[in-house]
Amino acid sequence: MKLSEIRTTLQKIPVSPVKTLGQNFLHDQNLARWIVKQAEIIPDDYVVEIGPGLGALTKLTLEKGANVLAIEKDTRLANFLREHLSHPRLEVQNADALMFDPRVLFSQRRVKLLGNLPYNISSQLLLKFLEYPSPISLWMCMLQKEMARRLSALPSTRDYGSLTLRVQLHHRVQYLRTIPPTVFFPEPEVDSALVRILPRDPLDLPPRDDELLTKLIRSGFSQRRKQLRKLLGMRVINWDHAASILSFDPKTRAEKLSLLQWIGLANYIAPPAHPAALAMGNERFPVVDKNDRILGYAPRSDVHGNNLRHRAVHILIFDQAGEVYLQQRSRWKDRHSLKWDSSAAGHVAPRESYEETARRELDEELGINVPLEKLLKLPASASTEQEFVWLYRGEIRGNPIINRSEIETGAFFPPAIIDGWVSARPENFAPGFIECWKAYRGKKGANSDKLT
């Protein structure tokens, strides 16, 4: 909309734009246009829009063919955008975004969010849509200026800080351009600016404790002009020799470490366990027959390089919301690596029963021990990767302690998000978890006054 239609329109509707909301609208029609290109927007891509106002960005993503969910909490804007927008491929929702649960967006195969975010409420937004694992492909987000140089801050700089850290740990963060007040009615007090924020690939950064580096991080910026030596010396048993295998100054301050650095400190405080590859080749697992019966017994390898049959156990940990935690596999498992999986799982060692196997895995991964309830065998067949498969299904309070080695990370999901997801993205998981949570939801369908 150009300046005088947006001043009309909103007379009629009417609004009074409020500052609170971030009610500042884009009439400058070039930049709009520009901003959509940037985002690339193709038919295939599910669009989230947050605070589409009057829509300017909202038509031109529909023209690109993708479908858009606009996110408005303005009542009076949501009904404009419902008569004046009305298309198959818009859904308006009059509804505060801090409010939005992102995880059900994993239904959808290929989310992009737009978003010109209240400078008030802009860090919460960003940090909520941000949150790893993230079914969320491209952020495009308009910022107030001083926001986006914190986002795409280097070391060494003003901007750089503990947020600047805690995002880019999962994403790369592009500053694309300054956007002066001119190009908004009513005219922000500031300049804005758009960042484009992309997901950065596990494997560019080494394994650490993410837990522990954000506190580390915390720690060490809660007062930036202090040496790091006196906030965080207490948790570092030889300080100067962290500095020096870390080649930084021992009188170094916050900001002037990389976050390969923060890792690298993390890691020095608490070394991240390697699983022992040679030993996991030579593992020894039963050989069984078509009627699970043992046949004999084989290393690791020559089971998974021949294809043949063996047993495995699968844990589904539901929390007291009803909520299922999965792991995310971690990076040296031979199989699936980074595949999200069961809460917890694993082969049936020698002279071991399945339910002794299924007690010692969650231990072993997860650092519990909880009753466990049996709950149905899948047999052995492509699908499984040659496994007989028992799941049980257990309940906790509060959070796992996830071995490292085992494990890159892991999160509670309700069952319905879960079934999204395994339907739009199937290859985000490792296939003998998507057998079993089809027979899971399958027996829970069937026996619903029996199981959550």
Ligand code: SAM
Contents of the next structure:
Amino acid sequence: MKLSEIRTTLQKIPVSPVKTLGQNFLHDQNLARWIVKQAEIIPDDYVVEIGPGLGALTKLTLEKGANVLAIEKDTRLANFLREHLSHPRLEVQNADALMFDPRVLFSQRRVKLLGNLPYNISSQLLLKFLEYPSPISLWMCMLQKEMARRLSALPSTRDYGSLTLRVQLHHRVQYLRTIPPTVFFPEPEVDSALVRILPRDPLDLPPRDDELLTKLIRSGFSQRRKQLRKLLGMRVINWDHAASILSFDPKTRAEKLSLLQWIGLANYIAPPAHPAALAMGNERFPVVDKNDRILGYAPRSDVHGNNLRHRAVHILIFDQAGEVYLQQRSRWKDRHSLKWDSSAAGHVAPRESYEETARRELDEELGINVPLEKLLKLPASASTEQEFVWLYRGEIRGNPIINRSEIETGAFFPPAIIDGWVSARPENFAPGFIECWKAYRGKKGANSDKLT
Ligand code: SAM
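Since the structure above is the form predicted on its own, I would like to see how the form predicted in complex with ligand SAM looks, so please show that one next.
So here's everything in the complex, that chain up top.
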């Protein structure tokens, strides 16, 4: 829309722009086209637009052939869009984007996020929609210039801080260009900037304990002018040694450390698991016949290499809200590394019952010991990779303590979100989990729990 059209439309609706909702509408159509181009939208993309306003970006996104979910907090603008931009590929939600659960987007195959964001809540919105694991593959956002600089900052600059590191840990941020106030009506009092954010390949950075890393970064930046030694020294046994092997000045401050050095510091305090800790090559498993009777024992490599029938367990751990803990398998696993899997799973060892294996795996992988309920048994087949599988369930309060040699990370998910994720993106999961989940949900369906 041109500036004159925006003025007339706002008068007609009627809406006088609300500052607390960041209502500054884009009237530069060349810029709107450029923004949509940078979002690399292709037909069948599922685009979530936060704050569509009068539809400056929405219309152009629809023209690219995408499906659009437009989340607009202002009811008058949401109604206007429904009336004037009605389209079979457009859904307008009159809602607060801060209340939206981005995990529902796992049920779409390819999701992009677009938004000329309301600046007063842009960091809350970004942190929510950037949380790892994220279903989104590209974020194209207009932000207040200062925020864009913080997200894309380099070490040793004024803008570099804990927000920079928190975002850059899982994403790459590209500062595309600065935008003057004159392209908006009404003109904001600040400059804006466009950023494009892409997910990082998890193997770009060394393995680490993200929780510890985040705590260190937060304390390190809590008093920017103070030396890190004073803020973090008590956590590090030999600060000078750590500084020398991580190549930083022992008197340094938080803003001088690169992301890799921060990870190095976290790993100096809590060394990450080494692949050798998995020692998978030496394991022997019972080999069974088609009726699950033991025939003998064979090394893991022979069992998998020759497709011999064997035994395994999967365990689903629920929290009190009924969400299921999924683990992302460690990067070091020889099979299905970095795929999402049951809360815990493993092979039955010689002279071990299924139930004993379930208890052992739960303890080894998640450090928990809770009563387990037997759910169902899957027969050995090509889809279970020749495993007979007993599936168990248990419940915990709080979070498990994950074994980092086995697990990259993990999180709780509502079952309905897992249903959508499994059907839209099966390649994200270890195949054994998909079989267990389908069998579990099939069984649960009979108890009308399907939508929990
Ligand atoms: N995209 C439009 C454009 O470029 O002209 C409007 C952008 S304007 C900067 C921000 C928009 O976000 C407004 O339409 C405002 O009503 C909407 N908004 C503000 N807070 C919101 C929230 N919490 N959830 C969803 N939309 C919100």
